[in-house]
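Taking the form predicted on its own, here's one chain by itself in structure tokens.
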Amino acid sequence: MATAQVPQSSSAHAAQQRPPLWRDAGVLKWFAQIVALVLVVGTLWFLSTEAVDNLEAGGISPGTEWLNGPANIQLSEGIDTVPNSAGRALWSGMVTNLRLAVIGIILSTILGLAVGLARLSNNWLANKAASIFIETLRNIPVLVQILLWLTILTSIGALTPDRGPISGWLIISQKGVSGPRIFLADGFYQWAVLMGLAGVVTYFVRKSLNAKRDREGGTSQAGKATVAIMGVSAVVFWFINPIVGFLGTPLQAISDGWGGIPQPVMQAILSALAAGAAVNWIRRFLNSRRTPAGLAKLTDDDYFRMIFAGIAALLAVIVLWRWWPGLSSWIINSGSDFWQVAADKFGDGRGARPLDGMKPTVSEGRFANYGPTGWTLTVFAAALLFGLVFYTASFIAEIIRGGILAVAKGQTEAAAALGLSRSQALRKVILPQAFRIVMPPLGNQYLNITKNTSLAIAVGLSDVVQVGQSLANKNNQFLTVFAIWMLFYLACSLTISLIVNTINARLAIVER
């Protein structure tokens, strides 16, 4: 006769079923990842711990003190050529870069779109003009090319009074090339204000038109709307800006009030920040997570994630106390210049006039020279900016033609369909969808016109490599200059690739 065996409890069940720690993937997972980033983050703090030694052995403290010393060089261009101190002679590199590298990217843009089209078109000679253009370019290295336009500009005659090619108004010589200089005058900043505040206006304006059109049908005015609202806007705000100078006492009085903030204040608040991020994280994070029967299972990366966020804002709130409280310090200073700054631009005494401009002018005397009037660029940034423009057009328009190409063929004869014409439909129908294909490759061509500003050394330009090394070389501050211009170029990436997300998600379809 068979023994009824007795069933075990449960829970012995599942302390027979689970595997020793050793076997268990999640613990092994969790361990092989706390254990890597332990390596990473070891190897660089004893890395930085050796460069840091072997320095001081060698009679070098690095630091960022010398950035408040004189810098005792003096720059070939830019905001300030004769810099007070190490760290505005960098500031002023650096703006030179961002400059070069803002019409940088406008430029090729218009350039590369231009010669997308025209590699598309059916005329035989803008298609073969355009592909030339392209196959060349995009085929020569960038600083070649940069280096032969040094040569070509260095080539033209010598500058004199009367130059041209177009006299008063553009002068091209072996000294650079100056235009007409747009800039902003005293009253732009009231002007600006009030145009913000039509903008408002206008905001709802066309809300309420399309809530009309959405309710009783028909075309909105919106359009027509914003324009004409803040074209009359423009016009009579040029004239009346004056009237929000009072402006200047408010902001006066935050600028008083942010210097008065003491440092542990300025200290704390940052830490609320830090903590109140990583929190907001984690609770998107899990809202994420959560279905219409509750908060789904989380894996072993939900919760490393999670953990790596508590963890990095305990990070930040370390090195706001302890590593590096000077931050908190630098943030008071800076917020109340800025402040000070706004309150300059409001008050008495500003023109009405927002913009102004000046024609390019040449200063006689031993040696003819550029006058401060117009907007120059040296044959040095001439020959970068060239380079750059043309070569990352050339790369610009194959993106774009590729982008066109892509849209489907029934898109085009849809527009045709509606009586559209081949430039309406280009404008209206194939450019706007082509744009959600092309955008991420575009912003990896602005990255990389915005990194290639760096081979501005090359021919000698004063950026803020040429400028670093020169105050390294005085100052032995390499390790510095290196982690500066580290910082720079990723703070230049992940703004440039902040946009054009920003641009990709809002040109992408909302799918239902």
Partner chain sequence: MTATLKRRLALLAVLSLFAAACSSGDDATDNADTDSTEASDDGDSGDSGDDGDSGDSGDSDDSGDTVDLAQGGSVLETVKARGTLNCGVSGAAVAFSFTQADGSVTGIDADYCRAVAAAVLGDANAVNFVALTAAERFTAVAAGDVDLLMRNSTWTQSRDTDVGMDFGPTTYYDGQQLMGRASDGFSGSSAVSEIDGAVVCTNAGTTTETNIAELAGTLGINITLNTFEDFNIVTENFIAGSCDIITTDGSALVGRKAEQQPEGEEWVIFPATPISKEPLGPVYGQNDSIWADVVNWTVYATIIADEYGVGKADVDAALAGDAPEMVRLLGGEGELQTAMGLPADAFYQVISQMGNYSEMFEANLGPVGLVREGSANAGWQDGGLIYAPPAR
Contents of the next structure:
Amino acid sequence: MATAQVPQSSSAHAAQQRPPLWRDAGVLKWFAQIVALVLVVGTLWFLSTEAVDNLEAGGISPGTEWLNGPANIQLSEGIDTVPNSAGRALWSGMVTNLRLAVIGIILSTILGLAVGLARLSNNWLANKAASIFIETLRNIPVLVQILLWLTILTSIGALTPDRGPISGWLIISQKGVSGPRIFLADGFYQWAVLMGLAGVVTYFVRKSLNAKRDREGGTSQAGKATVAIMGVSAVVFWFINPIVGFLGTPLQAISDGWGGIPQPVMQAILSALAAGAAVNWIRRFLNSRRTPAGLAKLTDDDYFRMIFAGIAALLAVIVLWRWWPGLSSWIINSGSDFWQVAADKFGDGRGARPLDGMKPTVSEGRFANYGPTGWTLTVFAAALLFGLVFYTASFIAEIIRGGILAVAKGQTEAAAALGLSRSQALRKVILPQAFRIVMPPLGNQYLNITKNTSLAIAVGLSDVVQVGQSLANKNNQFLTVFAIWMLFYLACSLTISLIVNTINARLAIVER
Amino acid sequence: MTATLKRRLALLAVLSLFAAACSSGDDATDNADTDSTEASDDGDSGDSGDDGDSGDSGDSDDSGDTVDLAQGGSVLETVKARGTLNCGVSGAAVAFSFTQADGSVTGIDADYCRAVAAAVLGDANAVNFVALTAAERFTAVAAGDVDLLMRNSTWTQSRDTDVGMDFGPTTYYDGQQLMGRASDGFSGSSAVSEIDGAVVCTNAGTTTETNIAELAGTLGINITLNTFEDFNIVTENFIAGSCDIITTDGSALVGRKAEQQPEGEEWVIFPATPISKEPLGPVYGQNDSIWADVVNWTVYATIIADEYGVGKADVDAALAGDAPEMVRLLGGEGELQTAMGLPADAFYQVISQMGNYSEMFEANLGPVGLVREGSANAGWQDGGLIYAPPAR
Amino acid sequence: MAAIQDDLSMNLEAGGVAPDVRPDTPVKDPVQWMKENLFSSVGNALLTGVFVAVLGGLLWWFVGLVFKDSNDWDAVATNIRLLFSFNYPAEQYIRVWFSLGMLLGAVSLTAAFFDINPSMSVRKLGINASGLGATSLIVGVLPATPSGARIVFLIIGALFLAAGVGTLQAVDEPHKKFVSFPTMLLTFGLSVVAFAWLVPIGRNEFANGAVIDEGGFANPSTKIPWTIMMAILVGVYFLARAVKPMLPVKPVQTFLITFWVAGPAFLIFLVLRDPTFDYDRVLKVDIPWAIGFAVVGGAILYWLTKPMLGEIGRLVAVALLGVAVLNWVAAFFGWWSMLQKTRVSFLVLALFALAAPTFAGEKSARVRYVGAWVAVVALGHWLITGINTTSTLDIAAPPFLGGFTISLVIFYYVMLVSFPLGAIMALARTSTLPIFRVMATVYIEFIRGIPLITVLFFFSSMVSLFLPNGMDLSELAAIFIGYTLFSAAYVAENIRGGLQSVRRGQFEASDALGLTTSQRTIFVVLPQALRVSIPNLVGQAIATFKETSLIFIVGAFDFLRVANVSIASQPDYLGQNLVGLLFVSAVYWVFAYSMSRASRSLETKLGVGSR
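Next, report the structure of the form predicted in complex with the partner chain; the form predicted on its own has already been given.
All chains and molecules follow, beginning with the one already shown.
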């Protein structure tokens, strides 16, 4: 290594003189990057034109119009099993994914927490059982587990009207699980608005009570006050929620106003935003380079950065005006639709009940099937969910165990010294701290479970991937379908990351 | 400052020129480049082309051949040059094509692959079976991955016109039916409208899925439709009771009923008249009539031999016999086969190695309880639809 | 040291809540032990009761599942060959045995030359044996077990329990005595051989009357090969131990690493695939080209690695790159024809030349660099020749492997290719060059945001759309590319974690030594980063292995499809999905679990996290 050549040092004595263009590190760096960028973009562009050509040679013009056309497929389950358009079919699939993901996240967290705690138990048997659970389930591919669950669950037993375990309330059979369903009734949104108001009131009451405690000592009554205010409001507003039905009118006005924005105006606004962002960035960038003695000498790097900021803004403007003018009208329309939906939730004629519920039923007739009244998980969804939950729970258990072990032993001892019981110490000292450690890997697992809902195709469940696949098999619009898959999953991933990051930021230890 | 600025501008200009050159170059060379690459590779490597792309996972060893030769002429030449026939099958369809424990593929579809290999190459075993899923089969034909597709594929208008392939003569006339339980009150004469409220299961990516969904819409009945990639899972769920009704081609239902109906349970196939027409037969690439003739006449040869009652055992007698059509077909006289680019004894090889239509039917479909008599698959003299043009 | 790898002690040590049983404490009186660990308080006793009920119920249920009346385990036993190698022709099966023998031999050599000596304390062994025996006895007693299996379980259970308890009683201080690795290896080999010869498995006939020669007591088609395999495994180990003092260890280790990287490709393309070489062409074209590249390229590289070569070296490298690029451009426009592999070789030579200043140094360093080049040329040309010749194997489907083998092959290639790709992307993401950073970040985050199955669908059904007319990619190659690109993003994230853990001081020290950026990256930063990321990378490898099961969904005939679809479609075994799935789970579990155990002991050995 001693003889390693050091090219820079040879020219070190000529520090003042810039090296020639082809040896200038600053230029070369950017040249290499731009070549790479051009190569990547060029390759992608070449491939996509090739794809479009090939598709058009086969008589298919890739696009999104077909989403409004008839679907010609029937879905196994979901919000709309006989969708009237392809787009609706995909949307129904997405809702299925989201439902499964949310339920899966909740159940796997509960199960993982239980197993993780058992893994730390003093009890040898509990410890061993948890260890077996983890080591078995996390080493078998989730797809195999899902298929196994399907085989196992379908052999539970036939569905009869009086089947248990809790006849009339919870029914489990080879057709799936059905339990009572609680759903949002007409009055819910009005009630929710009122409860929001109650929440604001509570916030201020809590603040003043806490301030009082800080001033005068003693224990704060904030907790009791919260329960009292929210509880009383919930009951009172349950009955009087129609009084805010008038909100429908202003929301309708907003919707109309938003929909009335002409497209050029929207384009201009968005362009201004893009330009403003670029200018703002450059301004801040220059500010950051400003020293007390004035503007620092800008390097090539800095110039390139600023040029790229400008180009990015320019591109955005070109996209807005030239390549995709529809974006602006889409923003106008969907914004208007959003307010319209909100306006429709309110109205004077709304019923008074925010929530309603129904018991599960078994349909009469030739086939015993669950009726629409209960909350039903078909056996196929159950197989997927069981597979996902057990598999993910085995990882979550390890994460939680690791998190708890990482909380210093001193914390446990300190809690014991304060006279907290073991369960108190766990709840009030260890878990809150462990939570901070486990949150990032836990978020990863939530992401995994969301992505793994795409395995629904293996159990014949109509999720977005299965629906997309069968639509694309019919009309060969693979490109659009793939784009929709990507957007959906990226949106899910971003949402989950955002939530996890927010929680993380809230939890972070405030250090001086 | 101005000097550096100039240099930067120059750099930008060069870059933009480069970008522009790239983009214009792409348009101009879309088609030219691949041809020249192929040609240049052919020029210096005779055997299989030192194409870099075949190194990725090793299974595409002879795909280079396929492409090169297919551009030159008929698939027939490709198959002869390669010495084996690439035949796409299901690999998981009882009685049609399934994989045995020793890796061999059995079934009537597989036998027709062998028959074509016997005709073209003289050896019924010179077949590479490529197992394909329902979703990927037609792409495989269009892309030339398989020379012939025998994967109980229904001949429909859209498939025939649309996806770059042609259909041969039907080897099995099937029709979609439903299967329910007698305990649910079904009988052979039940109507489809009686399945209102049922959980119906079928396989994904096939015409059966569309058929049943459309029919339910037409009849105005309400069903829950679950689709699976694999019919085993469909049947499993039917046995378990998670599916009330399963539906697919009648032949598959008969096979499943024969093999899998549990004791003490009665499965019923209905309605008596299938809800759809499913003519199953060979599929091959579009616009290759030489290859199409070879496949079609291999099928016809088995049918003609069946009409004459000539099977594996008596094919030698028929060659020396006095039925002129049979003698011509077996290559005893005339140049019918050689004119097609086949050896004169091509169909002799087919019949002697694989047997006639009836023999193939009985060997593969007989064991699962399918019969020719009285069905559309009877010979035309017996009121069926199995009919071949004359060999002369 | 060995005791640290002990599972039980790991649990307790890491658990930190049951500090009373240290690995070194002697065996306690069972009653006392139970009192401490199961019934220390009322709550604890209650918990024990609950868990006894839960575990017993689960075991009962599971045994019932395995021995269900409708299960026909013959479906698995008859189809073992189909499950592991799909339709690889029986008469060529010697190739499979040869490959397996090579791999087992390499395992033994690796264990011997890298001093891998996992050992187990006698106490642990005794506890494990008695645990296994007790479980087996419980299974034998459960009513769900069929009477035939019941006897076997009871006998095995009694034997193991007796052996385990006996060992614990007979040996003094069992926690301080260890069973050595050679003993374990020998025991393993002997038990496999005994199993092969004594246990009758399989059936002798199937649908069309053909006979498959498996099972029975005397049939040699699997018994003799398995005996030979075990002889290789054990024999090579002892032989290697014997000759180790006489051999230089370092070159053997290098050879072994090379084998693990390139050996499987050799086995797949040159052994399992049975290529027919056109020797005329090999002699006239392939070998001269390879020698030419090795000699000329070697000479150029030797010169280029001369220290203080200056500008002229870079000019030559750039000129080489120009020639390489021009070759591709020429192919694009059809100016002149050239073997594809010469184009590739030119490009690789140019890359070597560009990297040469980084590896410049004394004579030994230069010779080593040239040696690396010659090795790359030899291996590359040899493999390309092997890959491009036609195969003589009479195999049913073009992917000449299937079943579990294809899952392993996909796993091997995906890991092999995604690792360097991931490393490059990790470097790009942590680089100071904004465009590289943005491109890598966008790629990594994009891929990590979408499920593998959509990527596989995209590549299996759409890749032919993106290729120019006439070009084609086989289904499996497309799946492999998609999976590799997917996996690379995760590898990159793991390596990035390692890169970020490299201290600033290391960078500054490298700069102070006057290393160039690439020298710093290759010799200082990456080695440290990789060492830190090994545990995560192994975890990633396990995940990749498990997710090879997803290629089932896009229609590949992998392990899962053979078990779940192919076998269940045979008339004899219609609908036997459950046994297939249970078998697949068991095999996946054994592999994944061994990998995770190995990674844990590797972690301990490397001392990651404790430094």
